[in-house]
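This document opens with one chain alone, in structure tokens, the form predicted alone.
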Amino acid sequence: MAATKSPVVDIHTHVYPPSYIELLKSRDKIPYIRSFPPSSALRLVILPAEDTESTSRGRPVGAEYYDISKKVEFMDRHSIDISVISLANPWLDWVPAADAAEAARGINDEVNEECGKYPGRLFAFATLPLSGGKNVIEKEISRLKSLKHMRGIILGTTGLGKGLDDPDLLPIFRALQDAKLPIFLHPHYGLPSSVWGERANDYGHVLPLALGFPMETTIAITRMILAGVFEKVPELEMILAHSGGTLPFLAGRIESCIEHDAHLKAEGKLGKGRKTVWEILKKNIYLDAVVYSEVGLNAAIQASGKDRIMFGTDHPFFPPLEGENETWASVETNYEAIFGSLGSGTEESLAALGGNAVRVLNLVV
């Protein structure tokens, strides 16, 4: 990759801190971590489709998942100056309500401390105790202001369990808006396994990851738009994983369907004050560049704007199948897409590689 004159920032990069690993190892149902004889290697199982009687179920868990020094080694290998780390799916959504507050505090404190080991290089998106209820969640949002390295929160598409158009989420969104904490929206459950057909298991993880995750994000954010969330919480900021799924490509079709829907008109939802999909994309939404192609990135740029795109890697996922110490093709593909779309060394590409993230997330020590 070409040398740059400003920081390269990875805003889509995950970590499972040691205490989270131990918590998952103590469980016997999804999500869990354990080995499957005859192998002694640990594997992470977080999706129902992975929980089958096979020694290959789940995914291998190496030190890159929990050892923060491995994260920094990866950053150095790929010329990344700053990473904004986040707990990966399934976060704490499954924790019993009575344990949610303590679990979130522990994880967020631990991640904040990990960031402190590498001043100026690591920041984080916090994890919310979603199963604990409104008061517990708002208390943790308020507490995040005291954690030096936190710059937002990571959120799944189910919210409190009913989706992101759930009215009970509005106070949480308002608390995040007031605290100036952006939401990094990340998928987890994909689509029902029945949509992939009878031979889906012949194709590994390709269908649920390549298609299910992006569609999950698209559906979740479209429901928010239809529910008027961005009118009710006008300054809410969201960063969508995987370049917003298919939202950039389908934005025009979604907007047209809204404008031509008789039910929405009868409900009075098409009147003055409604934000269009395009306005939301350019006002409330940022898109990461984890789309692995110039074609996809061009759609994201056209939909949201050059000043709203942020580089990401999705580490530690999508490693090389061979040669663990080599540069990752998945990462280099994202670099190449940015250079192909915005030029190498241009002001626009430097912004996408890091400048936009520094500005939006206030990445200063």
The other form holds:
There are 2 protein chains.
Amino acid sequence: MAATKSPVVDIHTHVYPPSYIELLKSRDKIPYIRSFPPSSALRLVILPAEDTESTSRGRPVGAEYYDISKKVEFMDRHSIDISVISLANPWLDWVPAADAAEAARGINDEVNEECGKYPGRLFAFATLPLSGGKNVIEKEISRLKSLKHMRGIILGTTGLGKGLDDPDLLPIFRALQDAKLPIFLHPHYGLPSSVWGERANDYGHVLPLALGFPMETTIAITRMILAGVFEKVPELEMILAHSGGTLPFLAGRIESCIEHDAHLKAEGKLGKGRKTVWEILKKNIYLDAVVYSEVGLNAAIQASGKDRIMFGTDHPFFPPLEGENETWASVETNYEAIFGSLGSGTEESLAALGGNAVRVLNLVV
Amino acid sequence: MAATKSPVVDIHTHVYPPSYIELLKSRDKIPYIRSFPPSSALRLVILPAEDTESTSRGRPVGAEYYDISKKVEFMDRHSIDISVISLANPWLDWVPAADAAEAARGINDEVNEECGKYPGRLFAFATLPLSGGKNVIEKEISRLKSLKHMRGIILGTTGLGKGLDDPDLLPIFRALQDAKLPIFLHPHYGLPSSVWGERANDYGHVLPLALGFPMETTIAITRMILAGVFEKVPELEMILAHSGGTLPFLAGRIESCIEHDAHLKAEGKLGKGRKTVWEILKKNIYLDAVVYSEVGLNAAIQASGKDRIMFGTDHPFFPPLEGENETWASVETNYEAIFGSLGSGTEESLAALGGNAVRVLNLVV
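Could you give the coordinates for the form predicted together with a further copy of the same chain, as opposed to the form predicted alone above?
Complete assembly follows, chain above in first position.
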């Protein structure tokens, strides 16, 4: 199915290009891909909490992880016209500094080439060589212009190692702003495992995935807001994974706490001229629609705007547990939330399903 | 103003009765009340993150903390007919086991007596002697029936030291269920400070208060859900502070992660008969309306129900920064959210402002 006038666009969908799979297979600590005898099946382990005997230890690595034709099959099965693919976490955070430039170039080139195999159907968010230092990062940002299918970059929450409120990131943010490359902010590290308590292993991966991920995103973007990043880099565009983590729900509380913080005011850290959280939500932030409920999606829409919501699937994660399912429940849940919140076939739902992404990310070949 | 047919009820409003102030003044570590020379003014420090020279070190302790007539003045100024007062965090979590029974009895009696000074206007949530062990706790729960103004208990997230998914808490939860005493779940400890990053002190108290508190509540209630507490104690009633932390927004993601967790299913931890998060939200959970925005309040209402939302202020915290304000901005923001979400003078807004609390907590003398 070619892109139509009202295409469905999936902006939250991950790939493990073959060279990244090889990189992960070559490792003996997290993140890694390996088999756990007696089984010979390969499994991907990306979080420490997943790497204990008492859990199912990561997840099976099937062809949908690395074979781009499986991505397109998945798209066809779920009526998705265009996907903006991104390398899955933890990206290249752990690559030695000396190897960072080459790793990022190789993977970005490979992802760009894979997009080229399905003209008009695949675009991508690039991966930055964060461990390589400022010059290496800026050079790769500059090089991305030459990659036809790149429409932004995916970024975790650690930045250069100190989080996204690190002043040393400001030149990087400015370079992305100037290159008109939005940041797709995505969690990976979650929260320190002590918060899950002694029984965490009884609950499978639920706590780190369901709570740790969105809380990590919320903390990262709030630290950026408090550091004044959006005053200093006023045109920076961020697309927040999982509908902003919990930012739409907490925006009011964050605003109230900022207003009531005598220390913040006395120091003039965020002076009279600061942008409010609400202003940032409507000016600098876009939200994906990967929130699995009308309740969450309504909050995301009300916080950011109907013109700032973008459909996503989180493929290849959350696959059907029963092998016979024709479509994935995780995808259907997010479709249903959009239809429930915005109606079926309405201008608003078409915008959320794809129109917003096409406009913001310029998804034309 | 006496309670009217549609009273306004504040269910989230804290007190520091004089004996609790004395207890805190007698301490030399957090939580404590002391002066910081050269100033002789007393300040309350309740969080480690507040106790560094680089922050404003806690908050001033004014008469509104301990003088119950100031509470009533505040209520009159903000058109609040009834308050359900509760001891402020960290309650009695830190009291030595041998002293727990007496401390809880003394404080619960004192709070009950203060309510008696303003008949029909003040009710209370009691404090449990958690460090005293099961028998001491159950004895105090049983004794609460004799205290005329008690309508539930306030509880932090640590329980007996291992969190609220601790199986040893089940008898306590059953005793509260059988005594028809709802639990007002309130955060205190936030998240480990490492998540706030190196620049946290630059942001005053915003990160731990705006994010740490609601995230702590969300984690605590989700751990209870995953432990099957609401299947094992099916009539347990919980009122969640700050509109559930972030539970309304994340409920869909939590449900999706539970459904997709092969480990959880294989182990049968939460079998086919489990209650969904949505069912628990509509059966066992009430939410206060202390969320400072229409966006958050709408999500709370949609998740839990118009008949399960209860107005609150968080008094005496978030006072006006300018001494001349007649009313507190933090209170007005929460009023405005209710009017914005449910209309002014509508049946739904009157229910949220007080009707729900009167019904659920039986607020008649």
